[in-house]
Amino acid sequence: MGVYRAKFPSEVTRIREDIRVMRIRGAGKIARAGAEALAIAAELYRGDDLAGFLKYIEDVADYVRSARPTAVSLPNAISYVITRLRRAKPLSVSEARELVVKAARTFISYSLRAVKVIGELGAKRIENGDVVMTHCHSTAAVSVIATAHRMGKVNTVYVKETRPRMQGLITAKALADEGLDVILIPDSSTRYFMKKVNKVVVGADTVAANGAVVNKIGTSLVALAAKEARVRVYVAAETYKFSPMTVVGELVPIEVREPAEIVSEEWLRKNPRVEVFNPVFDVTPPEYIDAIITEKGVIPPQAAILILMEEYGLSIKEIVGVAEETELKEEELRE
């Protein structure tokens, strides 16, 4: 008999461990790592007790799920491998262990296939001498502005810090790599270096029903900036970080993360009556954008909808059914 065990795989705590704490940063790389989790535990699982496989591979997807609340990267991965899963209705546990780890496999090299198509489609966005201004880190966006390099469209890139993390220098390195002029500069000095700019091109945690935006804190106060100074602005987003439950209004959790990514817990001690708030991601309106690049092609803001329905193949009715589904459960919690 198989041994469901409530103690997950080493190797699988490491990775969720390492999202929670941003050592593995990116929704692309986020996504791809609760993947690369899910195959790890399937591939480590010893027993032969199907419903035993099935319950502890649901539990590893809860588990690595809940690292991290905003990107909605992670749960479509999760939800990518978990599917195929329950839709194929294994007959034993080397049948499910097979799809599970054939899902991932899958499902990571179609996201790092999704980062070099969107860079080849967003390059032809940008025009030859164009300075780019970006925030953050994506590789989407790396990828866009690394590859309108090599075809001579662009020397000079704009790299925000982006506090509290300073993710920004992961981008910085990542483009002088690659043989561009960077120059990094404060994320206040946003307004002032706009008018140096052409284009901005940013990444997304997550896409929501309407087009907005979900992204690093600071993301919509660079599209205010650039709507204002009349520089264009495009998203780089594979399809998998489109969320399907912003279809029936669901809202997206901002994740707000301790103090001390901003001051020392010395200093908080020493001023107890000061609070520090320290949300993570802003929500940048559709209005603000002039396209999201995918895998799948340009579209306009307002399209995303028709890439959620397209994509995922769900009707409104199943999208409902899922969402009424995780309300029972939270209640059921409640209770």
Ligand code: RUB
The other form holds:
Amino acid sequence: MGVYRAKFPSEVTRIREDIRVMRIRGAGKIARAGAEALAIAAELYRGDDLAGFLKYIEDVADYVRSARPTAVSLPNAISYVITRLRRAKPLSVSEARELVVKAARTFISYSLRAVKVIGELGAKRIENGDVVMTHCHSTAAVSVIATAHRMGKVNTVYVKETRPRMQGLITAKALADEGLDVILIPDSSTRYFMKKVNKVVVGADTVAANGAVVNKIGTSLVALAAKEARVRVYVAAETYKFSPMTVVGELVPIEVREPAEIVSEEWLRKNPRVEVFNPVFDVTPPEYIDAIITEKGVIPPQAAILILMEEYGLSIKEIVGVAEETELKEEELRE
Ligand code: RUB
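Show the same protein again, this time as the form predicted together with the named molecule rather than the form predicted alone.
Below is the whole assembly, all chains and molecules, this chain first.
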């Protein structure tokens, strides 16, 4: 990445670094920060060579997109801006710059509005007196819980601490500030507390075409415990968290972070025979999810493909065509 760094304004490299080291975190926030980085890069571009500008913006896009691998919201936000620029075929740098800035700002305000709408739609699924459990820190999930609280439906929320980065503390503070009674619990107590809970509300980094949800590691265990206890599981996710690549069978890459998030480097040095593995997201299959709350409506996870068809203008024929082609290729490979 050193090659890139010299080329881009420090404001852009700072945003990418903030995403990488998780000073900016959560799928919605990193998507908005990615779009903002493109707008800043466009605004700070000096020169009047259109081809040079277009190449530069594509390079910034690649650079920012690679900050973290799992949340599809980041590449989707970048694509939102870049496809609008490509489609418009601008004739000058100033026109191209304006297109980038406008598309980025449109994405950001859409995203912020979506979180609010999700709060309102999700709160309708919460019943009076519900006790909620949540995991990690999701702005969309907090929006649902806080809105339901303002409507007088929820008072108590169990918040998992979410090791190793303890994002549960951010959620606990946000919901306590909203006036909820917050009980912060260790991750390992999920099943123990599930019997006191009526609803689980979590966020998503990526929703696959089959309705599987990729979210903070441990989400799938919450869903498993909820299923056993017959507790409903809701996922709050804006539509730009749905992954178009999964339509053609691409797997969602799961980020693995440094061992130092789990144990100190000193401890590792003293115990050289111990290996640490720190995957930070997991996949919850659609069967464990009751509904996905999007800004466009509340859908069963199996309807995720419909969101993708609408978002990307794919027809059933195209999707089936792609699936058939993939199967054919696999058969060819087997022969
Ligand atoms: C954050 C996380 C959140 C989703 C949704 O992981 O898993 O549940 O990103 O968040 P990390 P939001 O802390 O590793 O980024 O609803 O805010 O988009």
